[in-house]
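Have a look below at one chain only, the form predicted on its own, in C-alpha cells format.
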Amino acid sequence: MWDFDTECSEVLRRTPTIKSFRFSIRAKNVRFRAGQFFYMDILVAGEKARHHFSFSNSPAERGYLEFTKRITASAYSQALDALKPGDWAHLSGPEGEFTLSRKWKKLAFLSGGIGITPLRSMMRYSLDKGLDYDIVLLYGNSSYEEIAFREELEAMERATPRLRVVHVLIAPPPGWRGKVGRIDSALMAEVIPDYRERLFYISGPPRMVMSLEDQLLALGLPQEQVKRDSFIGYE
C-alpha cells in the first residue's frame, strides 16, 4: 500500500464530457495491477473530500497515475472539473481484485460509458508487455462523440490481432456501419460466438451490469466467468 500527498500534473480532455486527470508519483515502490483502483482526496469549497477511481493508465506507463472521469454536477465532481496543474491531491492504493487472470487467456470485455477505465488499463498493459491473452471488447456508448480512448482503442486494435473492438451507438451519426441499441444476450453470442470459452469482466454503470450479468446467465455462462465492476454515482 502506498499513501501521498502530491499534486496534479495533467488533464486531459477525452470526450465533451470525460476528462483524465494525472498525478505526480511522490512515494516509492508505488505499484499497482491494470484493473485495480485507488483512493483520492481533494479539495472541495475548502474541505477534504475522498472518491475512489479505477486506474486508466497501465501499470507500464510509467511516472504518473491516472484516471478518467465523465464530469457530471455532483460538487466532487464540478471540484474535479476546475482541477488544474499544480493543484494539491492525495493519493493512496491499490486494491481491488478486478484484474487480469492468471488462469484464462481469453477474455471478454463488456463495458458502457466511463465504465471502459480499468478495461483500457488492462488492454494497454497487455499490449505493452506483450502478453498472449486473446481479448474482445464490446463497448456501448451513447453517442460516437462520447466513445472515451476511441482513437487509442482502434491504434490498440491494429497492433494486434489479439485483440478486437466492437463499438455499440445508441445514437449513431450518419453513415455508421457499426452496431446500433444496447448490448444484450443477442449481440454477445453474435459478436463472441466463443462466449463459452472466455472469462467475462463488465465494468460500469450498477444496473447495466447487473443486466448484463443476467442476459450472460441466461445464455447458460456460469457465474464463476464473470467479473463485474460496478462504478456507483453513475446511474
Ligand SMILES: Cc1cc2nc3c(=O)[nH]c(=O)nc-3n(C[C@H](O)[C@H](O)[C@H](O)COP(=O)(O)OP(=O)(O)OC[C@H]3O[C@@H](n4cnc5c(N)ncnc54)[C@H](O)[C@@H]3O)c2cc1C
Given for the second form:
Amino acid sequence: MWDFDTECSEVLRRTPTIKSFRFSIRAKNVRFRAGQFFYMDILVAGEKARHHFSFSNSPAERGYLEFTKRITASAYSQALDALKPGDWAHLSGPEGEFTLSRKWKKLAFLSGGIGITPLRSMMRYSLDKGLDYDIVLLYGNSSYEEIAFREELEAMERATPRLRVVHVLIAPPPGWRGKVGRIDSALMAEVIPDYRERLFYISGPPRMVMSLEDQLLALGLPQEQVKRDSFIGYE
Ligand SMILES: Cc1cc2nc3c(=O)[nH]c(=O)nc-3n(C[C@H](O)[C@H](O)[C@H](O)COP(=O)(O)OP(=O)(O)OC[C@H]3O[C@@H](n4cnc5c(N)ncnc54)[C@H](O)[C@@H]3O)c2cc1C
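Right, the form predicted on its own is done; let's see the coordinates for the form predicted together with the named molecule.
The complete assembly is shown below, putting the previous chain first.
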C-alpha cells in the first residue's frame, strides 16, 4: 500500500462532461495493477473529502497516476472541476481485484459512459506489454461526443487484431453505421458470438452493472464468468 500527499500535474478534457486528472508520484514503490482503484482526498469548501477512482492510466504509462471522472453538479465534482495543476491532493491505494485474469485469455468488456476507465487501463496495458489477451469491448454511450477515449480506442484497435471495439449509441449522429440503442443480451450474443468462451468484465454505474450481469446470466453464463466493478455514487 502507498499513501502520499501530492499535487495535480495535468488536467485533460476527454468529452464535454468528462475530464482526466493526473497527479505527481510523491512516494517510492507506487505500484498498481491495471483495473484497480485508489482513494483521493481533495479540499471541498476547505474540508477534506474522499472518493474512490479507478486508475485510467496503465501501470506501463509511468511518471503519473491518472483517473477520469464525469463532472456532475455535486460539490465534490465542482471542486474537482476547478482543480488545476499545483493544487493539493492526497492519494492512497491500490485496491481491487477487477484486473486482468491469469487464467482466461479471451475476455469481453461491457461498459457504459465513465465505466470505461478500468477497461481502458487494462486494454492499454495489454497492448503496450504485448500480452496475448483477445479482448472485445462493447461500449454504450448516450452520444458520439460522449465516447471517452474514442480516438485512442480506434488507434488501439488498428494496432492489433486482438482488440475489437463495438460502440452502441442511444442518440447516434446522422450517418452513424454502428449499433443503436442500449446493450442487451441479444446484442451481446450478436457481436460476441463466442461469448461462452470469454471471461466478462462489467464496469459502470451500479444499476447498469446489475442489469448487464442479469442479461449475461440469462444467456446461460455462469456467475464465475462475470467480474464486476460498480461505480458507487452514480445512479
Ligand atoms: C471502486 C470504484 C471505482 C470508481 N471509479 C470511478 C471512476 O473511475 N470514475 C468516476 O467518475 N467515478 C468512479 N467511481 C465513483 C466515484 O467514487 C464517485 O462516487 C462518483 O464519481 C460520484 O461522485 P459525484 O461527485 O458525482 O457525486 P457525489 O455527490 O459526491 O456522490 C453522489 C452520492 O453517492 C454517495 N457516494 C459517493 N461515493 C460513495 C461511495 N464510495 N460509497 C457510497 N456512497 C458514495 C455520496 O454520498 C452521494 O450521496 C468509482 C467508485 C467506486 C466504488
